[in-house]
Amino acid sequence: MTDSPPEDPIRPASAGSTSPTDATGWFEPLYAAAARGEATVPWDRHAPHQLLAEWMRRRRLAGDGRSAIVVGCGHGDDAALVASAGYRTTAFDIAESAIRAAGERYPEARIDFVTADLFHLPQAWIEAFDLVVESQTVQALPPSMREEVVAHIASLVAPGGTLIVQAVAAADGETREGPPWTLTRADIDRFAARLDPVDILLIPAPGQPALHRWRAELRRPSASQSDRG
């Protein structure tokens, strides 16, 4: 998701919707129009997100064949970065056109690109991934759905696994119509209520001093840690 709101023609019809169908139905028409050359996807940078790339470098991540999943993968740039670090990578998006384009953009990458709905995840994915990448998907959905969205994303993390969350941060006293619907610290703490926080940072956006972004790293305790607890 982009750091600034998309143009009006691609914004969801009902900003206050609590229905997943209403809240996510605008993604496929956008990606389909982009595939026809009739629109651009505002958050498509043709590169992995800067915060994710920096975090992976800092952590010196090596997947060594462990499993990873990218939530709302769009055209697949973040997924390609994760796969390049040695993870067996799954990447999903609700927009079939996005998944098709991702496969075309990265035909040689060993990534399982899947059309899937965050609100109806395959049972086999629950607590199945060593690394879960959530980059600006939460902020693309109405705040009224936030608790449900967080629960579904957190459910993907395996025991001992890591979740990385990235989102545009809400400024003090800010109220804005989305998307994106910016996240407060209380929103980040929804993840921390389900997983153990490792590192939660508020990072200024380069060249945009008024804009900050969250990057939160969280972990699900391993089975042995849970037993000791």
Ligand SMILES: C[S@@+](CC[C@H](N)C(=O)[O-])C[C@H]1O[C@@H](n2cnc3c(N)ncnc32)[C@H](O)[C@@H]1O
Contents of the next structure:
Amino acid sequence: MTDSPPEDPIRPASAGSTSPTDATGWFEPLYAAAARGEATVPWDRHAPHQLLAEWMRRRRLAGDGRSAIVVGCGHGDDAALVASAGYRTTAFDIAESAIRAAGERYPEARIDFVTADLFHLPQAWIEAFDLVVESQTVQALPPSMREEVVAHIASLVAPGGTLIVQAVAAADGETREGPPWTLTRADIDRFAARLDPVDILLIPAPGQPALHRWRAELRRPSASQSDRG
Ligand SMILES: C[S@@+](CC[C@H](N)C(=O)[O-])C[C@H]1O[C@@H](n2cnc3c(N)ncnc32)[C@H](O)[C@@H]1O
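Having looked at the form predicted on its own, could you now put up the form predicted in complex with this ligand?
Below, the chain from earlier opens the complete complex, with every other chain and molecule after it.
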């Protein structure tokens, strides 16, 4: 993979840092600058991610009032799609300015947009959501944090619930410096060590044959399945 992914962010001064504060501290200034019209957010599509939209269509997802959470929601486009499918939707991001802008972008959507840190999740969110959407947050954080990031994301999934993970895939032998820090199959398997894999796909990006993305669907066994197992 030689192409830069379209959601490739600017390289922050802290890139490569192993400190959680440094690794996440550049998002708020970027979103705040964007709110002032002084920067653009490179991954802001003003539309849901097409991989997520296609997955939801194919699965004919209907929330019917079940709960969903969108991790690292940015300006809220994926959250709006999830809410439109009938989920009671929470969406969170560490960047307060992103959350403010998301609420302004989708004032009618009845989404609970919350400023929160994946590394310090509210206890009430643990194993609380029927659908968890993770799109491009793992890849935005340094690989040294990956195990912890995966554990926190997986912890949100309720018994019987589904996690969808989308990320740019690492090419064979890739040595590219992030962000984004692309994901290997071994990274996807970190999720599969915690939740049951349902469908793990490597999908070529439209018009960019050298670029592939992971879309992994995983499930936490329901309480009754766990009892039987
Ligand atoms: C590459 S962006 C992707 C945004 C969005 N999911 C999308 O696909 O357009 C990564 C997002 O994760 C958020 N983020 C980074 N670290 C976070 C953390 N510790 N807790 C919550 N959100 C975080 C950033 O502020 C940013 O909005």
